[in-house]
Every structure is written in structure tokens, then in C-alpha cells.
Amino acid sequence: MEIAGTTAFITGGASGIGFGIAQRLLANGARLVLADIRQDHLDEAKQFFEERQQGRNVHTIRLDVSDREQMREAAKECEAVMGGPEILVNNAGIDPSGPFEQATYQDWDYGLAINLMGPINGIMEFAPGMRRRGKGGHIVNTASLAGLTPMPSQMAIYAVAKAGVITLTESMRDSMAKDNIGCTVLMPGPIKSRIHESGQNRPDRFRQGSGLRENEEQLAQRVVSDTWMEPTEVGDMIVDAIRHNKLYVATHGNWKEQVEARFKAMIDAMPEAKPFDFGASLSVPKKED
């Protein structure tokens, strides 16, 4: 699809990846509506494009993305204020790792919500208007190479959460292009990104009860290396995705190896296929005269 012209609605627009991919989306036609938690990072995110000039084509919300009725509202923002959107950018994410035995049902809802539920209520609320415009788009979901290949257990809820995100998407990809709406799901390694701040970011609803506080305060001390990849070739990717319905984005090969063992190991574990008749299995016995 042609990115000029479009709308795109991008959570977790205002820093990171979703930022990069805002800039390089807006370099390429599009006008922005970028969604955030934080409204320091969605302040930062207004005045860098208004300084450039860019201010007149960038819309800001403030949204938590596990919250249905939030994402609702931003969907009719969208829609009234920018038009569309043609493109659909599921990017907000947070880190919930930790010990997995500290691990609390909070922390395990709080990951999931946002990781995985969070694309799921961007999909629920804004796919129905992208069908009913009948123009056609796209629809980004990001996840992790933390999806593809087994992690340690402190990364459980994360790589859970990101490994549904693919399902997800390839999932969806049939039902979506009967409307003309192509999909990508996101795989990204090591970005420069503000996912270490994931503790500052954590509704309060979620907060009560949690086992991994010390172990989000420690997150927050890292530092962002200058090795990791900038937003903006992610961003670059996206584009190249969304203009030829690419389903994968992966931004690094470091893990190809296991990525590889672990699909060998599944397919070694397989029987050899024999005919099987799924009607039949499926059909209710008839009762006996």
C-alpha cells in the first residue's frame, strides 16, 4: 500500500520504537496519532516534531492500552480528528521480568495486559472502522525475538505475551485480507528504548501485591548501549513491511541458531503424518434404532 496520505495510529508512539516508527512513517506521507501513557514522553514527542515544523500533521493521546474503554474513545479521536486510520501500529509494550518464582498473579496480569491484550483491544476496537471505510491499510504488532526461541524463566511473562503477539498476527492475517488489510507482526532484538522505565509506567491497579518491585527498580537503572539498534532503522523496516504486506520483521539474526534448534526439535518430535479424515472425528455418532 501507498503510505502517503494515510493515517497511522501508533501506542507506545511517543519513545522507542514507536517513536522511530512514527518519524519514518511521517518522513513517507503520513499523518500521526501518537498514543502513550506517559505524557512527559507525548509532550517531548509534540514539541520534537514542531520544532521541525512537522506539528500540524501529529496528534497526541494519552492511553493505557489495557484499558478497553481508553482505547475505545482514542479510536473515535482518531477517526475525528486525523480521519482513518489507514495504518494500524500495536507497539506499546512493557519488561514485567523478574524472578519467576517472585512472580504474582499482578505481574502476570499486569504483562499480559499490556504485551498481549494491549494489540488485542487496538485490533477489537479500530479493525471493524478500518473495514467499514473500505480503503484498505495495515496493521503492525510488535513483539520480540523473545517470542521465537526459549528464554530464561525471569523472562517468562514477557516472552509468553510477545509469543502470542505472533500467533496473533499470523492468525489474523486471512480474516484481514478480505478487507484489503495486510499485517506484519514486529520482532525486534536490542532497540534503544525506554522499556527499562516499564516500573514507572505500571497502572496502579496493577501495583498492589506485585513480586517484582526491587526487580523493576534495578530495570530502570540500565543503561541504553550505544551498540543497539536505533529506532529509526526499525522504522525503516516497518515502511518496507507495510508497503509490500511483509508478515515478518525481524531486526537481528544473533539468535538464528536457536530459533532453528528449537523448530528442528518440534519437528523431530512429530510422527510422520497419516491420512486423517478431521470430518469425520468431528461428526456426532448416530443413535442406535
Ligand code: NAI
The other form holds:
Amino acid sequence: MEIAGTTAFITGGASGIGFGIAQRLLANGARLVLADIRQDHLDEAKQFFEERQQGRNVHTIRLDVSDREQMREAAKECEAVMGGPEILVNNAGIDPSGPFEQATYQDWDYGLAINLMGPINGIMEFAPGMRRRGKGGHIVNTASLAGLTPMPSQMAIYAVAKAGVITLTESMRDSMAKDNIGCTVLMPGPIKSRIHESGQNRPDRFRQGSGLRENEEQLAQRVVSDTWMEPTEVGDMIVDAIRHNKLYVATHGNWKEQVEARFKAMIDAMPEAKPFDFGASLSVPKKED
Ligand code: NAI
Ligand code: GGE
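The form predicted alone done, now the form predicted in complex with the named molecule:
Next comes the full complex, this chain leading.
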């Protein structure tokens, strides 16, 4: 599809990968609605674009992607203020990692509410409008290579959510295609960002009863490495994926061996296929049966 003249709604659009995608979409002629839970990130992003005489093409909305009411209101506000969106980027996410044994239900609920239900809420609240306007469009969901690569238990909550985002994107594709809406799942490796500040972004209702507070405090001390990729480079990959409706974008090739070994082990676990008619068992029984 053509990016120029569209509106892009980007969750977590005021920092890191989302902000990198925002910059490259704007440079290619899109208007932006940046949605983020952090007002300081939104103010900083807005100022960045104002300094470049692009403020009028950027609208900001404070919201939490795990709050469905706020997502519904944001869809209305986006359509009213900037039009569209034709492009939806479900990117907001957090790092809920820590010792598996210490994770509580609160930590699971938090990790899945933001990283998996966030994209689902985005699709539930925005896809109907995108279909109704009939202009086609594109949906980008940010997963991670951690959703595909075998991960240690420390990363279990994160990996479960990100694996879900990959499957979600793959399985919604045929439905979206009927309305000329393309789909991309972004699977980044290490990217320069403020994901180490995740502890600050945990919504209040998920704070009491967490078992991972110590880990969040440790994560907050981590420094961004020079060797990690620039978010604008990821933004360029997303511009290309939207233009050419590419389902998968992986930013790094460094985990190919692990991913290949994982799929090989799964395929090796499968017996030789026996001839079998799945037609009857997989279809809904008819009334007269
Ligand atoms: P970041 O922290 O720099 O940016 C994320 C933005 O999302 C922040 O501005 C934050 O305030 C916002 N946010 C957090 N929770 C939110 C919520 N509930 N509702 C609305 N906004 C919220 O981090 P980064 O790294 O750019 O993260 C973006 C996405 O990329 C996440 O989904 C993350 O899991 C994913 N990712 C990041 C990688 C990395 O190396 N940085 C690698 C692979 C995936
Ligand atoms: C840069 O910070 C993070 C983070 O705090 C949590 C998760 C991630 C980055 C990523 O999604 C990635 C990095 O690619 O996940 C991995 C983390 C550790 C080992 C391998 C990973 O992905 C293959």
C-alpha cells in the first residue's frame, strides 16, 4: 500500500521502537497519532516533531493498551482529529521477566494484559473502523524473536505473550485480507530503547502482589548497549513491510540456529503421516447427522 496521506496510530509510539517507526512513517508522508501510557514520553516526542516543524502532523493520546475503554475512546479521537487510521501499530510492551518461581498471578496477568491483550484490544477496537472506512490499510504487531527462539524460564511470561502475538498476526491475516488490510508481525532482536524502565510503566492495578519487584529494580539499572540496533532502522524495515505486505519482519539473524533446531525437534517428534480423512472430524456436524 501507499503510506503517503495515511494516518498511523502507534501504541508505545513515544519511545524506542514505536518512536522509530513513527519517525520513518512521518518521513514517508503519514500523519501520526502516538498513544502511550507515559505522559513524559508523549511530551518529549511531541516536542521532537515540533522542533522539526512537524507538530501539526502529530497528535498524542495518553492511554493504557490494557484498558479497553481507553482504546475505544482513542479510536474515536483518532478518527475525529487525524482521520483513519489506515495503519495500526500495536507496539506498546513491557519486560515482565524474572525468576519463574517468584512470578505471581499478578505478574502473569500484567505481562499478558499488556504484551498479548494489548495488541488484541487494538485489533478489537480499531479493525471495525478500518473495515468500515473501506480504504484498506495495514496492521503491524510488535512481537519479539523471544516469541520464536527457545527461551529460559526467566523470560517465560514475555515469551508466552510474544508467541501469542506471532500466532495472532498469522491467523488473522485471511480475515483482514478480505478488507484489503495487510498484516505484519515484527520480531526484533536487541534494539536501543527504554524497555529497562518497564517497572515505571506497570499500571497501578498490577502493582500489589508482584513477586518481581527486585527484578524490575535491577532491570532499571541496565544500560543500553551501543551494539543494539537503532529504532529508526527498525522503522525503515516496517515502511518496507507495509509497502509490500510482508508478514514477517525479523531485525536480526543471530538466533537462526536455535529457531531451526527447535522446529527440527518438533518435526522429528511427528510420526509418519497415516492416510486419514480429516474432512468429517474437523467440520461442524450438520443438523441431519
Ligand atoms: P520502550 O519502553 O522504549 O517503548 C515502549 C513504549 O510503550 C514506552 O513509551 C512506554 O511508555 C509505552 N508503554 C508501556 N506500557 C504501555 C501501556 N500499557 N499502554 C500504552 N503504552 C505503554 O521499549 P521498546 O523496546 O521500544 O518496546 C516496544 C516493543 O518492542 C515492546 O512490545 C517490546 O516488547 C518489543 N521489543 C523490544 C525489543 C528491544 O530490544 N528493545 C526487542 C524485541 C521486542
Ligand atoms: C533490550 O531489552 C530487551 C528486554 O528487556 C526484553 C526482551 C527483549 C529485549 C527482546 O524481546 C529480545 C532481544 O531480542 O529477547 C531476547 C532476550 C534474551 C535472549 C534472546 C532474546 O530473543 C531472541
